[in-house]
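First comes one chain, alone, set out as C-alpha cells in the form predicted alone.
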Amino acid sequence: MSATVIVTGAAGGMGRPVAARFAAQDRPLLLCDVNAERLEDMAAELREGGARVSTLAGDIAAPEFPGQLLDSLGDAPLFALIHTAGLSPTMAEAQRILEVNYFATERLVAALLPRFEEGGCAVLVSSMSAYLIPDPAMIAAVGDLVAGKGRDGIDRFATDPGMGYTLSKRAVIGLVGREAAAFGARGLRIVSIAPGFIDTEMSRAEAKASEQMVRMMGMTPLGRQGTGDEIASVAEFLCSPGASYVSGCDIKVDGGILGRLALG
C-alpha cells in the first residue's frame, strides 16, 4: 500500500501545487485547510483526475487538531508531511501568528513523528524573513523558546504582527534543527523551505500593505517573483531519494535576494 502524504494549507498558493505534484505520483493524499469550501473544491478537482484524496477542514492551532488528523490518517502509513499552513502579518495579531506558525507546528510534528514510515520526510515552510532579525537578543529569545526554556523572551519582542511573523518563522527553522535527531533515529528526515517573494494571494496582500516589501521584491536577482509550484518542486525533491542525506536544515528558495542582502 502506497503511503500517505499530508498537505496542510492545501487550498493555498503553495499547498495546491504540492498536492498536485504528489497526486501525480499516485500517492494517497490527506489534505488540510481552514477553508472547508475551497478545500473540497480542490479535492474534487484532484479526484476527477483519479487521485485518492481525503480531507480535514479545521484550525491547525486548535488543541484537538492533531488528534483529528491522526483519526483521519487511521492505520495508513505516512510518507510525508508538507506543512504550508500559516498566517502572514496582515492576517492576525502577533500572538495568534505565533500560535499558528510555531506552536501549532510543534504540536503537529510531535503528533505525526511516530506515524511516518521509514524513509519518510517532514517539510515545513519557514520564510526568508527569518533571516532579517537584526537583534541578537531576539535570536537568543527564539533559541530559548525552541530549547523549551519558555516563551517570555519571544513574547516580549513580538510587539506587532510583522515581528510575530518573523520570529515565528525563525522558530520553525530552530524546530527543524532540534527535531532532526529524533527523526533520524527513526530513519526519517525533517527539513524546512524558506520562500522568498512568491506570487500567491497571501503575498499579494502583504505587498499591498508594505512599501518596503515591494522595494525588496525589486531587488531580487532573478528579477521576478517565484511561483507556488517552484516551492512545490523543492518540497517534492526533498521527499525523494535524491535528498536522502538532507535533514535538519533550511533550504532558501528566494531568487537570490538573501544572498544579495549578504544574509544568505
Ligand SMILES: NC(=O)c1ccc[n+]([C@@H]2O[C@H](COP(=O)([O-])OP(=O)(O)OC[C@H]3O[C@@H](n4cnc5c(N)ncnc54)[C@H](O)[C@@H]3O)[C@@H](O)[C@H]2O)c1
The other form holds:
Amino acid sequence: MSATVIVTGAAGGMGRPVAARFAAQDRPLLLCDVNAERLEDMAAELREGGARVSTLAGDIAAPEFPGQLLDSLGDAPLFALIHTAGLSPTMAEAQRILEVNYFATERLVAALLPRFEEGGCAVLVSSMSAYLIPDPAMIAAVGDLVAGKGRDGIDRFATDPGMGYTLSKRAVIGLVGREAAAFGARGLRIVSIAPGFIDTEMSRAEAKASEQMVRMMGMTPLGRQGTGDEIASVAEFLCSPGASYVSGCDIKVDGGILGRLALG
Ligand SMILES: NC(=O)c1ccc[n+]([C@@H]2O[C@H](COP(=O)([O-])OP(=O)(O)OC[C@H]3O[C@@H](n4cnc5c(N)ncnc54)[C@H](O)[C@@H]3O)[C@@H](O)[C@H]2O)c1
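Could you output the structure for the form predicted in complex with the ligand, given that the previous block was the form predicted alone?
Next comes the full complex, and the chain you just saw is listed first.
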C-alpha cells in the first residue's frame, strides 16, 4: 500500500490541484479544510475518478486539530504533507492570521514529524510578501519567535492584518530552516514554496482591496498571474526523488517578480 498524502486547505485554489496531482499518483489522500461543504464536494469528485480519499473538516488552529488529524491518519504511513491552508490580510485580524499561518503550522509539523515514512517530505506555503519586510528589527523578531525566544516582538510589530500576514509567512520560512535538521535526522525533508501572485479566490480578494498589489502584479516578468496548478506541480516535484537534496529552504514560484524588485 502506498503511503498517504495529507493536504490542508484542500478545498482552496492551491489545495485542489495539489490533491488532484497526488490522486493521479494513486496516493491515498487525507484532505483537510475548514470549509466542510467544499471539502466534501471535492472529495466526492476525486472519489468518482477512483481516488482513495478521506477527509477531516476543521480549523487547523484549534488546539485539538493535530490530535484529530493523527486519529484520522490512524496507522497509515505518511508520505507527504502539503500544507496550503492559510489566511490572507482581508480575511482576519493580525492575531488570528498569526495563529493560523504560523502557530498552527508549527503544531502541525511537530505532530506529524514522527509519522512520516523514510523519504517523506513536508511542503509548507510561505509567500513572496515574506521578502518584503522593510525593517531589520522585524526580521529579528521573527528570528526570535522561531528560535523559541518568545513572541513579544512579533506581537509588537503585527499591528495590522497585512503585517500579521507578512510576519507569519516569514516565520514559516524560518520554521522550515529550523526543522530541517530534525527531519533530516529521520531521512525526511521539509521545504516551503513562496508563491507570487496566483489566481485564486484569496488573491482576487486581496487585489480588490489593494491598488498597490494590482500595480505589482502588472510588473511580473512573466506578464501574468500564476495558477494553482503551477504551485501544485512544484509541490509534486519537491516530494519526488528529483528533489532528494532539497530541504530547509524556501522556493520562490513567483513569475520572477521578486527578482525584478531586486528583493528576491
Ligand atoms: N494566492 C496567492 O496569490 C498567494 C500568494 C502567496 C501565498 N499564498 C498562500 O498560499 C496558500 C494557499 O492560498 P490559496 O490562494 O489557495 O487560498 P484559498 O483561499 O483559495 O485556499 C485556502 C484554503 O485554506 C482553507 N483554510 C483557511 N483557513 C483555514 C483554517 N483555519 N483551517 C483549515 N483550513 C483553512 C480555506 O477554507 C481555503 O479552502 C495560503 O497559505 C496563502 O497564504 C497565496
